[in-house]
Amino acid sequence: MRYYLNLIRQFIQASFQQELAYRSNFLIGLLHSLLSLGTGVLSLAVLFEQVESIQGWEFAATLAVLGVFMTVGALQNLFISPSLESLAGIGGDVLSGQLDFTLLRPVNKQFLVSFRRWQPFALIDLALGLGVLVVAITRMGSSVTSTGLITFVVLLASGMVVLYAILLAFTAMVFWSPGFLFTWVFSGVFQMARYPLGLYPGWLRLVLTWIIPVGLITTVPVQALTGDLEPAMLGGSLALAAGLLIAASWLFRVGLQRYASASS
């Protein structure tokens, strides 16, 4: 474990040194993050200006969903997407043949492709997302219990596992279809997770919960805060997260076996 933690530390240092060489990107990233925050919060403020709740969701709880969406998205952009895109993106290791060098390194291949690239400017989005969460939880007041808060943290971590597993599975598909970027398809669907599942029609809620489970990433953790989470949903979310991680890891290993070395 210490060996892998040390590798992560070195990956972070190398990525920060590379990215901080382009300091103008910091101002651009900050402006983009503030605009995204402003439009997200403003849209909710306009939505709830005339009503106190929509489909049982009040402003504070809906704001918490937005905060979770921003936080999870920031963590995705911090290390998951940069790492996986360096493998399967345009000019990535699979298409360029640079994966040969990755396979020769004496370290777990899934670990290496999952943590080797970091985007430091995503820390801005992470701070803003956590800030929105704090404001939302504060507005919810005494309705948030310690048990609900602990369950929320557990489900938030579970949601990150779900997100990582989905992205890893889509990334692994590059070994079957190198010219198609499957993660771009998921990115469009993931945008629907910025709003509570209760705002969507019943059939779509089912799809976004168990078929393309973006609702498990954002809405379900907030339900733990509001006290609306059923035990069956808690168990199902944790079981699905574990199952998706196992399945995605298996798919990645099978995909690696299909890789044809650039030197062959």
Given for the second form:
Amino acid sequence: MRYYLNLIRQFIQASFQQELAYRSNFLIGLLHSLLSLGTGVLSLAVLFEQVESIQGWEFAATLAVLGVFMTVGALQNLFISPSLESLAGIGGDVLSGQLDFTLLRPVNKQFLVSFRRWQPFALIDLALGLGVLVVAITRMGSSVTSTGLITFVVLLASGMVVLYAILLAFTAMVFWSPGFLFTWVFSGVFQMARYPLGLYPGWLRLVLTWIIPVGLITTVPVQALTGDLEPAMLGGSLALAAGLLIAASWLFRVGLQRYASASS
Amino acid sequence: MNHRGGWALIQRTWLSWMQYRSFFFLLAFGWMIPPLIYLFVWSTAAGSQDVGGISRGEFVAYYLILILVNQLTYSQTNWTVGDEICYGRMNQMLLYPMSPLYHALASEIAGKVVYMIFVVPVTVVLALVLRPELHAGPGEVLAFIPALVLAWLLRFFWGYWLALLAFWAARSDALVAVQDALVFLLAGQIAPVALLPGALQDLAIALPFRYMVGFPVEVITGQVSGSAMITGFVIQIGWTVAAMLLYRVMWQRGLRRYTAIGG
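Right, the form predicted alone is done, so what does the form predicted together with its partner chain look like?
Below: every chain and molecule of the assembly, starting with the one above.
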């Protein structure tokens, strides 16, 4: 365990040193983050200018969903996506055969491909996302209980696990169909998680809860805050998170066996 | 101008793009998602009663047409031309016996055809499932066509002159990101312009972004008509001419500054 934590520290250091070489990128990154914050909040403001609430979702709770979406997305861009993209993205290690060198290392392979690359600029998004979340929870006011808050944090963590498991599973498919950008399909669908599932029609709600469960990542934690979460849903989403993680790890192991290196 | 050579280039580009169609289908899928989200959100909001005088079915029609218009007018030269200048690939284009504008036009046309092969069937299926309500008479359709053509011209030349800033600044993509955010907010994506609150609505009407996407959709769905439509057309034509002039000035000034090695 100590050994793995130490490795993560080394990976972070190496990635940060690489990124800091391009300092002007920091300003551009800041600009992008502020723009996405502005467009996200403004689009909610426009919507709730017209209606008080939609299907029981009011401004504060919807803002909380946006906050969770931004926070989770920032964590994803901090290390999960950069690491997995360098494995299976355009010019990734699977296509170029660079994965050979990863496989030779005496460390757990799934650990190595999941934590290898870090992107420091995502920390700006993380700060903004947490800020939105705090503002939203303050606006929700007295309806938030301390048990609600604790359940929220637990579900946020399990939502992170769900996101990681889905991304890992989509990444593992590169071993069967190299070149197809499965993670792009997912990031399109994940965009839908910036609004509560209640704002979508029934059939789509089912798809986004159980088939591609992006709803578990953002909507369900906020339901714990508003007190709309049924206990069965809490158990169900924790069980689904555990199941997905096991299934995705298995898929990655099976996929890895199919890896046959590149021509050289 | 060498139009025959230009046409050959367009054909060549289209054929080479079709090879990678699954990649472009993925891009088109990604671009469809944001308007699709607002389609669902607004039509749910208008489920029991009209919002701002627009019914559920009318929201569906508005956004389905917006998906098509957005895809048709989307300007990819925004991104590609800037890179070509930065990395010096502009050299090769300048050697061709025709204006480099043809390269942009060629990828524009190739892209539009490839995206439409994906987007049109998806939109038709969505229309069958979501039951849109569109009351467009021949008048609206007739006004829609010039509005759409102008929207494409405006977005194309607007994106092109912004991309030409790369002659002066290495990171002009920051400005492109700002303009994409403005398109998102003001072009009718997050809400039809009529539903934007006061100050935002005034901005949307004055700035060029609404005339790149939202305006043609408002015309065909009848959200804008009469004198408001005429004013809209005047502003749209004004911005289109301005964008073309900006393109000419930037191109002539920029080309004098352009230096690159190899190619």
